[in-house]
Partner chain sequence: MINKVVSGADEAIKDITDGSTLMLGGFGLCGIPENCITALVKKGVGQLTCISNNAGVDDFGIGLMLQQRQVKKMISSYVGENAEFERQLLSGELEVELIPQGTLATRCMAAGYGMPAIYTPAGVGTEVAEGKEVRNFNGKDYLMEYAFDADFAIVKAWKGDTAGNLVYRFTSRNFNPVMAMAGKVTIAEVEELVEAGELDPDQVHTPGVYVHRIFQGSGYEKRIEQRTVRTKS
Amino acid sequence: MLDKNGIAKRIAKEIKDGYYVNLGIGIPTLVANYIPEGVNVVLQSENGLLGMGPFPFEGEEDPDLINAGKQTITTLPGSSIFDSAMSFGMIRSQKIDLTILGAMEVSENGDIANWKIPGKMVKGMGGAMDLVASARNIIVAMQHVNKAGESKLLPACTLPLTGVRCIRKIVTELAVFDVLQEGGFKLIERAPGVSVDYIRKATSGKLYADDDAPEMVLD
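Write the structure of the given chain, one chain only, in the form predicted on its own.
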């Protein structure tokens, strides 16, 4: 299985030269550390930054430079800082080529729930609703099962929805999936050492999987 860094490294392979990319809170922030060499992208943080770099080394943090998850970050030459109104203007006008988000659940129809667990305190939805409604392309980075071992790739989401029929690709610790227009998860690649049968057992939603699905290559 992949760890969180492995998930981020696999997602980084989906980034194309020239993309403007928004990184959500959690696993997506790690993608900044794995942009392939020779691929030039501009990373956007929804709190108001274009040109985000990798995480700083210990002792080199600047507490005034943070991402949307309040983690310290670095900036690259040519980066710019602006207010939230400008940031969400970029998002809502579809200037962002790719959004990478975490999720609590994804349904086989591409619905996503990633902002609230009923009964638990939450500060608000944040920018997730704007991102899923406006992004040209969305990749979800998530754990395949919850702490109880139950699938988070479901026939229908049980948690409050963030967006409807908006997710097209998912990367978990077990595999890479496309979400089909007609509904269902299509297995594209499996994590090193993970069998197709194991993935079938861990997926509650409709799954289309060939027995000879290829193993992903991370290096």
Contents of the next structure:
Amino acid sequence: MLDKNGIAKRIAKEIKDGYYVNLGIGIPTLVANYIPEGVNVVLQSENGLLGMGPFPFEGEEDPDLINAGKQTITTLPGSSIFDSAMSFGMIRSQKIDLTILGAMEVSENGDIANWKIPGKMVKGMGGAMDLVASARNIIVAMQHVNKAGESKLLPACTLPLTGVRCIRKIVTELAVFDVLQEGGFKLIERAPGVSVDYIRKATSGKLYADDDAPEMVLD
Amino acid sequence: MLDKNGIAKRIAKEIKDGYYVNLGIGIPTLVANYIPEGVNVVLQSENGLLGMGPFPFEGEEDPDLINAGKQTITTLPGSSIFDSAMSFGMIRSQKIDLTILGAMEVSENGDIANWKIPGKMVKGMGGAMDLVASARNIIVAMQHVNKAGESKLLPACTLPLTGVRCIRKIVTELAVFDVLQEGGFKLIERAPGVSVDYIRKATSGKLYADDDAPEMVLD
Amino acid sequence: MINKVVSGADEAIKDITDGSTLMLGGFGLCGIPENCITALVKKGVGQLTCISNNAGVDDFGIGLMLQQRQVKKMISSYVGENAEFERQLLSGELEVELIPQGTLATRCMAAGYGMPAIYTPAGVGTEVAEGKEVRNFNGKDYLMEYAFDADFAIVKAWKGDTAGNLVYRFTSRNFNPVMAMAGKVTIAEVEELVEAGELDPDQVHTPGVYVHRIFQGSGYEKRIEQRTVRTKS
Amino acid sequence: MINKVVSGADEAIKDITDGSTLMLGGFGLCGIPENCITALVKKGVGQLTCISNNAGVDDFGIGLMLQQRQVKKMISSYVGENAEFERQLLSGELEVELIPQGTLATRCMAAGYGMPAIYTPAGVGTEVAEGKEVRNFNGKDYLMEYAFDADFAIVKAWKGDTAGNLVYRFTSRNFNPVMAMAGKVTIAEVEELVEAGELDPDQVHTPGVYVHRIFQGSGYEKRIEQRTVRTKS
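So that was the form predicted on its own. Now I'd like the form predicted in complex with the partner chain, please.
Below is the entire complex, every chain and molecule, led by the chain shown above.
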């Protein structure tokens, strides 16, 4: 089974040289730590920055330089700044090669719910609806089950949707799945030490899993 | 009767302090020479400049700095440069207070034709259609009659239209007219030495003219 | 050039009245018009509709206006981290319209660019699409979203000149340029006000034509919401 | 950062084939991609559809491609001052679609911003409106115009860096930034190519994400169409 860093590490393997990538808050943010040497990637922050650098050294924080999670960050050589309209313009026109974000639920047809729980204070969708509606290539990073132990990979989402038929790949602490065009979660890799049976029990949406699905190799 | 400079001089009186103004090619360009001292005006050139300055001194021409007529120009303190989309964005959102352009024909309901003569090589409308469709306040500067001696102030345009119901004021070598909302040319001022009768004969569209219409005062 | 300078925040906001619709620049607490917010709180104008990506925190940014119950409605993409906001929302004192961040930005841009409506795929198939026109282009569904119609846009820039030209610094740019284009009246506060001619015309982010009033603000706090650092190894 | 540098114009345009749709930046002869045009003439690729505000003059700019009969169709707002253009048009060798300049710019922007269509009042009630959808918003009629779909955008900037970031100089900016955003493949030639990190991130006009190939051009002629001067008094 993977921890959060393991999930991030596995997702980092999906990133190819030359990608522009948008990382959501939470586990996706950790992905930046595992991008292999020699793979040149530019991180977009949708508040208006291409080429997001690491956190600043203590004492060098600049209140005018934050990411979409409102964290202090830095620029890199080759960074550029732009306004919010251009930022979502480049998202809509699919200039961003890969979007990685968290989710509360994903359905077997690729719908995602990650912004609203009825009855709870709703904070808003931020940029998530724009990202999922526009991106060509979206990977969800999430825990496989919720706090009540219920699967988050479902036949259909129960929570209000963020976007429809948009998720292509899911990485959880248990496994990696492709979301099939025709519907269903296709098991691609198991996390180390996790059995196909265990994954079957934890997945309530339609699952296509070979008994000899390979175990993932990290590092 | 006014010459071209006279027409420009008369139009300059319509420009108020604090106006952003777009000047078309031809007589409108001359208007810039007659803006009174103390009247602060910013000229927009739709190829992407606010704050168009005078022609450069000989030897100081910069090929990267031209106006919409492709003439070499200069910037002024406070100028700004932008791309073509923003330029027409500010035109469409009516940030430009006054547009002055030439015309082949104007109809009594404010239609304008100034881009195409059937049977002749058509060069294109450039920015004229955008300007007339968007501007709140448009003054036409033109000769009253064409080379064949026919009135250019017509009941309806005969040439392909550039825009509909958009012209508010016309200044010719003979007179100044308002174009009335309900249709018709209202004589506002006669050029020096031009009689109301002369203006009547030269105007084929519906004309509202008082016999004691005042003569314009220049300077 | 046309001089846009006013004496300060109080003069800049003097004709903002109860019931006005305001756009306020900023992302979180980054690039917010601190001086104008303080002046609005002092003036006590109420029943405001505020279009702003976020609603500040309890004791800073738009949160200060919420404390004084000056806001009738917020139009935002994300309103977390604000207890007073939550209280007013649950009690029904405050109305909230949540819209996708890109839609928010593009509806501002549409107003500035004289486009009455735009099409975006954001929100298709979700509750955001309720009551909206859906249109298919090239096999993909889009929502039609209208340009905003705001009485005032209040923005913060790094530098500005007397002609109203603005330059922003790093990600404090965010919504400020698109809102500056979109207000019927646009008010800009800047950290440093310079004479016309001191900014490079090629490097102006917001041309002065969009700005009706400008002043040099003071006492910027520039609070950081999430101070994240690394240590030198 | 991702390195976008190619060796020169020939490599940059190597996959442009007969029948391609190209956007070419520039206004008149100001800010045109001189090196790429020369390379296109040398390569002899034909049956091109060119989206460009103007068509150059007889012996410069796109006029050089017209001389070689490489252009099947021009989509422009103004095509004056070009005798060869007129000859080909009248003989039926060349097709021309004239569209308002703001519509041209905004259809480029729409492509770059992922908006499939935009509304503009330009051309309402004229022959430009023929066959187009008219829609009324707030009492005013607008035409719906589609985003352009171009295989390649070819732009000219003043400076660029290895990451593809571009900075333009004065009014040579014109259509270049909106076309740079709009191409499926965007090729940028620059007068000065610098290392990533040498451009101020706040002062980048076109972020590198939009640019697929960049090279430092040479021998810029920068011809002036209307040399107008005043004399020192």
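Residue numbers count along the first chain shown, from 1. Each form is matched to the other, and the largest set of C-alpha atoms that superpose within 1.5 Å is called the rigid core. Keep in mind that what you see is a predicted model, and the values were worked out from it rather than measured.
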Can a Cα shift of no less than 2 Å be assigned to Gly38 between the two forms, given superposition on the rigid core?
no
